[in-house]
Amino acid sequence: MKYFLIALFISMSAFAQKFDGLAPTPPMGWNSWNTFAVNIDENLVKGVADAMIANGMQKAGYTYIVIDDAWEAKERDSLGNIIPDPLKFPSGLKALGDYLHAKGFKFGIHNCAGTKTCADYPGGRGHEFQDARSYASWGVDYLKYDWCNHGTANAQETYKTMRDALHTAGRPIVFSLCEWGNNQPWLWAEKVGHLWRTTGDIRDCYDCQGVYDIGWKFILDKQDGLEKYAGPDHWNDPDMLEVGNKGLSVAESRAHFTLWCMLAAPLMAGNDVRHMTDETREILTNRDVIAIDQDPLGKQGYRFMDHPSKQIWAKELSNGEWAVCFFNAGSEPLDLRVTWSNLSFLQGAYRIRDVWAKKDLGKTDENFARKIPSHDVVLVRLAPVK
């Protein structure tokens, strides 16, 4: 019997794969960690869902609501099943998933590839197939799988095991690999998950550089060269958004959001969406900027030019269009002057649309000038003249 079960497991694993077609464009949603960390419960999650309907985020495309670390009870049950904290989630996660689904959202959850999560709750190591069945029974649509307390585990094989477990459980679940880029997942994760982290954790600062808590500008620079590994159903993930959180100015939030859209990054808001300024809401729900992130061609943007105080990022879009972001990375205002013929990726003439200003600016047969405040951007969309 023992050898039969081993053979059955090997046979099932041989045919296991990730669920294709779940992320043709980068996933969008909200995650609890950046603002609330371990201080989460079912009332918070329900309040977030209701707020995202009221403030227009759901209509703008934010679909997934993801509960990050610390939803678990401190110990598994007597059968080894992972269970939610009964004080934080007294109704259970199936009921919470049903609530989110009824509101038109998809339900996301977090756990870890190690023996413990980063916040010291039960991890998935050795329980992958058991946990995947639980997640499927709760109606989970998205799994963020972290990399704390992994010991000597091989990342590629460990994440493959969870992929196989999800597939065997039978419920299509977006698989987000949160491996921090330690083992270059962009080289191997396309057949394992739908997105993979490329760096350590983001913080609400511009360019701070801790060991794992780092600013978005530092993360941005680490994305240069990764664009060839991304596309529909397999995305580089530079981590969640810090838009609207206290460590960023409005300009820095706008630039952060813009550049994540240029990167075709998953857009997972990380602020308290129940209480945010009009400026933050306008950034997060700008559909013209979001359309650049969600463009169906699925191309990740790339850094065309890097200067100590100016970067130019370009993203090829559908129908021969381009998005171009001029980013003032310096501490002083920048006098931007653009000679369009110097942008060698452009072929022919284009109509210019200033995306944030919502203004048409003529055509690329005339030069372009603008003053950009420190840590801010100008974003244009170029449509070929026919």
Contents of the next structure:
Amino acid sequence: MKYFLIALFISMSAFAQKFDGLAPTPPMGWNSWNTFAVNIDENLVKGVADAMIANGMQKAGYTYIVIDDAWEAKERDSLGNIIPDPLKFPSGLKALGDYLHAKGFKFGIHNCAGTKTCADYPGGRGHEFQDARSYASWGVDYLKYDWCNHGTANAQETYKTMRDALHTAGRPIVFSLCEWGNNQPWLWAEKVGHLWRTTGDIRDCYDCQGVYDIGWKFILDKQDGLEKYAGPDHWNDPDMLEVGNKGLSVAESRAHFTLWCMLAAPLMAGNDVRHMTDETREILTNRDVIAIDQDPLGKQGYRFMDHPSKQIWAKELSNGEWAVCFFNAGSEPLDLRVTWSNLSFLQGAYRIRDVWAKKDLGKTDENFARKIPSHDVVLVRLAPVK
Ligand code: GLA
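Alternate state requested, the form predicted in complex with ligand GLA (shown: the form predicted on its own):
Time for the whole complex; same chain goes first.
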């Protein structure tokens, strides 16, 4: 009996786990939702993949190509299998996965823990193990799992069921929880998924407020204090990028990208990467800014100073380095003056690199002054003087 219980315990614990080690740094890629919403098809996705190779995004680290809501046929097949819309994806999703893999990408997909997705396509509730097998058979590498139409379901139990289904299907799949922070997933999801949304949806504006979505400045404010919950393989997700989308100025796109990197956020581009300006491409592919997001120490940055027009964010990096972001949250240009000794997290002297300007600026023994345009940032990387 004793041995039976031990064996049962071992087999259950082997069962109930996520695939470890799939997201040592925050996942990077592209997602269809912010620009295309339900208007997706296989040619769009292939075109995006080809563009991301040509424009340098793939080389810069954008690996996952994720098709969001509305890839599904409106009904499951007669056996209850979830199937793609035959008009949008006539070659099927296995073929699309093969195309993406052959081009060096990983394949991501969206569905929902409720009975229907937010856009009213079949959801996964009650079909978790069946769907996980379909996803594995199509070569899916990443699942974003939404929370519309969940009824009275319990979030922890529901997401654990899908985690177990993915694990049982046997193909390592990054599991991205998208329950909008409603049930404080940062307190319980580390063992369930690799990333979890912390808020409702982002919108392509600085600080506007929609019915279901808000500008990135408001989303940023909601990240303050969550830094202690993130780390390798378990990231807070402040939602996908709006960089390059029409509601943001270039400064606002640059600041949004920089602050998401300070947050060690997943970097899921949400613009039409087939047609973007050079300025947008330069923001999205800046290796030195991305390196701050992807730093192997895996620490999320935190807000060191908050003031209506001036914020300072700090992110500890490996090898004793720091990234510091000065953010002008106000509507007027800001005359920034920094007395380095006031940044109490620093110890000793550092060499200063202005990351966006790509310039070395001397050492922290000299004070620092800059003008920052409204809604823009100055980002410095500090390396200890040995
Ligand atoms: C929710 C999610 C979004 C997107 C849409 C699709 O709103 O939070 O990111 O996936 O559903 O309908």
